[in-house]
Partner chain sequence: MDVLSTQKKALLLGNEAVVRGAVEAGIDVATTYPGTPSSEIADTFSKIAQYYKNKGLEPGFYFQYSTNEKVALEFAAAAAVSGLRALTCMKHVGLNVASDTFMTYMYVGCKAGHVIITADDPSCHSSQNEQDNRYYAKFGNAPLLEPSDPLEAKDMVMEAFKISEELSLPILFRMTTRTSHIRGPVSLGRINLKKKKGKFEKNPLMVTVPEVARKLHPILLEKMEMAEKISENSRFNYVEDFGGNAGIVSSGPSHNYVREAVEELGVKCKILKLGMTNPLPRKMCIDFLKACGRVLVVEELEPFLEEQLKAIAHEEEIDVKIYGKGYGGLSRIYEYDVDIVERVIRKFFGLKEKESASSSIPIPPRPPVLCPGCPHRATYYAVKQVAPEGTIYPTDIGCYTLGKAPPLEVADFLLCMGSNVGTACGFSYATNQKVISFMGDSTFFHAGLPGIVNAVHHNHDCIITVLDNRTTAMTGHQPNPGTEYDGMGNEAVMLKVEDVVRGLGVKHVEVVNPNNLEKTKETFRRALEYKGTSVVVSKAPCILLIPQERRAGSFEIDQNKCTKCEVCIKKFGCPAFYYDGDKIKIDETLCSACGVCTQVCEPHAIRRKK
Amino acid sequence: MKERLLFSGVGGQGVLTGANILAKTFLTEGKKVLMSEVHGMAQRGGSVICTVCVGDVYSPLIADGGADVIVSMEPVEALRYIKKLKRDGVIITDINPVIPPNVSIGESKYPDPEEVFKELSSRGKLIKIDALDIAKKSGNAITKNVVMLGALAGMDLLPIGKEKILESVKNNIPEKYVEMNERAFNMGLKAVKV
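Using the sequence just given, produce the structure of the chain by itself, in the form predicted alone.
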């Protein structure tokens, strides 16, 4: 068994935390896990990518065409790493763009989100959710990464149960935020259920 997951987004969106929680879930289930992270130049706002490789693996790196799933907190960040997705892979992305500073000051233009989604859907099974709205409804926008974990769990793509991932969320979040994050996880899970 091999599972290769790629988390992407920008600094400050909880990409590392989300990937860490998932990796710890696999560890508590006795699975072999390797993880890597790459930060952009900026602590906040720069591109961030994490990989979680599970099973009979010897590197945390994912070759082009090797990822089973891309979980992205931002649409263009999913597109940035789309070459890592295998042919029949799954992309789960938040629909809300994060406008970079160079776009804000008029030096560049953010791509049309519909064109981004069109390209993503041509490369794999695309699941779009409004994770930011769900996170706000759960109590705080900062829970968007946990909403995305809930959505990932709801897709039944992993060899571990939803309850194990939720348990790991609870074990890795400060106690005073557990209830809000549990709500975010369950709302993310329901967002992808038909």
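Having seen the form predicted alone, the form predicted in complex with the partner chain:
Chain only, nothing else included.
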């Protein structure tokens, strides 16, 4: 069994934390798991990618066409790494663009989100969710990464149960935010189960 997941987004969106929680779930379930993280420069509003590879793997990096799932906190950031996705892979992305400053000052262009979604659907099974809105409803925009985890769990793609992931969320988040994050997780889970 091999399962490779790619998490992407913008520095500050909690990409790393989300991926980390999931990776720990696999370890507690006795599975071999490797993860690559981004530290340093990329945290300051830069593009962030983080990968989680489970099973009989040697490297946490994913080859082109090797990712089973892309979980992205921002639409363009899903597209940035699209060549990593398998033919029949799944993309779960938040729909809210974060405009990079070089676009604001007119140095580059942010593509039309509809075009982005069209391109994404041509590459795999696309699940769009308004995770930001859900996160706000759960209590704070900061829980967006946990909403995305909930959505991922709701898709039933992983070789571990949703309860296990939720448990890992609870174990890895400061006490006072547990309730809010549990709400976020469950709302994310429901959002993909229509």
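Residue numbers count along the first chain shown, from 1. Throughout, rigid core stands for the largest set of C-alpha atoms superposing within 1.5 Å between the two forms. Quick caveat: nothing in here was measured; it's all calculated off a predicted structure.
Inset, instruction - Classify Glu107 as shifted (yes) or not shifted (no) between these two forms, where shifted means its C-alpha moves by 2 Å or more with the rigid core superposed. - result: Where the cores coincide, Glu107 still shows a C-alpha shift between these two forms that is 2 Å or more.
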